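The form predicted on its own is given below as one chain in structure tokens.
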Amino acid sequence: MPDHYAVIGNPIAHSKSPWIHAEFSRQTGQDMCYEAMLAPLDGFHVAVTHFRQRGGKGMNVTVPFKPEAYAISHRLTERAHAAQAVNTLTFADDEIFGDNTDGVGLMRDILFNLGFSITAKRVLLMGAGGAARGVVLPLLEHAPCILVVANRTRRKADELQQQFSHRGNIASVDYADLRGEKFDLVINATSAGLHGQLPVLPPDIFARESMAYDMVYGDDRSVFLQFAQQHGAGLLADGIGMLVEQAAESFFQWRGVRPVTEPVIEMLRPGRRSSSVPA
């Protein structure tokens, strides 16, 4: 019998994870199966328990259950503890091991797939919710000159600044404070783009040869990336690479082998890689 894994969320029908992990298992010759599981909004813990009872080895966790996955984990990685959210569960005997691979997925995409260094750069992180919280520590571990967190509700940005101030140079602002500032890397971790909206950014926010990275992905270029292209960003990238890389990190934890991600990214989004914007 193949080992059994799943991604759990609500909604879940849109998830690319089953296809991604099928490609990983085919590529690496691993005997495993991976399914998508829809859990009731009030039934996450029950669904996980039933999956474990059926012999499940591990799960990926997506919206809105990452905080609940954090709560049920017996052991946590430092990055999961920092994010206060878990997207990867590993089951061993009577123990649940929780990790958050979102941040390492983002880092591997930016550093290795897109070839953009973060060290000594000025980085702007837009948003202070769950998506942002999961990537702050990995960003600081790569020693940017400064990491600025901007959020419409300043209090949430301040909370992140206070939580991570001992790990690196991090500041919190609201969007009005960004006038006159320029950044080498601007990351959109807000959900505004899903509704065709964009936080109010100064048009001159992008430094020369800067990168604009949207953690959201879709068939069309996001509102944020359109804005970045129009206002001088040198490189554009969406979140497809992050999606594949965080899945690869989960796969590595479960199976002990790291899949090659580039062909999977290319199959999901031909031409999505970093591209120079015409002058």
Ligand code: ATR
Contents of the next structure:
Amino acid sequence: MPDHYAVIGNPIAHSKSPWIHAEFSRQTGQDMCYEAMLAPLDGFHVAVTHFRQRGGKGMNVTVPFKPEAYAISHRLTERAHAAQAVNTLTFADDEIFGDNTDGVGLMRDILFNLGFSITAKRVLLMGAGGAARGVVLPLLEHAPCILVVANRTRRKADELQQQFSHRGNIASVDYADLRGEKFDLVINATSAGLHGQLPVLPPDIFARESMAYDMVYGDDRSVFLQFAQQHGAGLLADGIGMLVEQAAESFFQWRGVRPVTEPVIEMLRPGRRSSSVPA
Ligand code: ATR
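Switch from the form predicted on its own to the form predicted together with the named molecule and give that structure.
The complete assembly is shown below, putting the previous chain first.
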């Protein structure tokens, strides 16, 4: 019997994780299977319990269940604790072990795949929700000159600043405070783009060497990346690389083998995508 894994979320039909993990297991010769699992909005814990009872070894957790996965974990990594959210569950004996691989996935994509150093750079993080919280500590660990968190609801940005101020140089602002500022790296961790919206950003925050990174991905260039390109950002990246890298880190936690991510990222690019990849 192959070892059994799943990604759980709601909605889940368009998740690329089953395809990504199938590629990883094929590449590394691991005997495992990985499925997508839809849980009712009020049925996360029950679904996880059933999966464990059937012998499941681990799960990836996606929207909206990451905070609940954090709550049911018996042990947490430091990065999951900092994020207050779990995207990787590992089941061992009677324990649930919770990790969060989103931040390290973002870092690997920016540092290694895109070849962009964060150290001593001015970094702007847009958003202060779950997605932003998961990447603050990994960003600070790479010692930017400053990490500025901007959020529509200022209080949430202030909370992140207070939580992480002992880990590096971090500030919280309103979007309006960004006038006249320039950043080397601007990361969009808001969900505004999912509704075709964009926080009100001053147009002159990018320099020609600046990178604009949207944690969201899609076939079309996001509103944020369009804005960044129009206003002079020289480097644009969407979240496909982060998606594959966070999956690779989960895979490594479970199987102890690190898959090669580059060909998998390439295969997910629009235009390169094979028919077996979910749209
Ligand atoms: P996620 O888990 O995807 O981060 P979330 O916790 O609901 O989801 O956070 C969504 C983030 O996107 C928040 O920072 C939110 O700003 P608020 O805290 O002010 O709600 C931000 N966001 C969503 N829509 C936005 C919009 N139209 N303009 C600016 N920010 C937006």
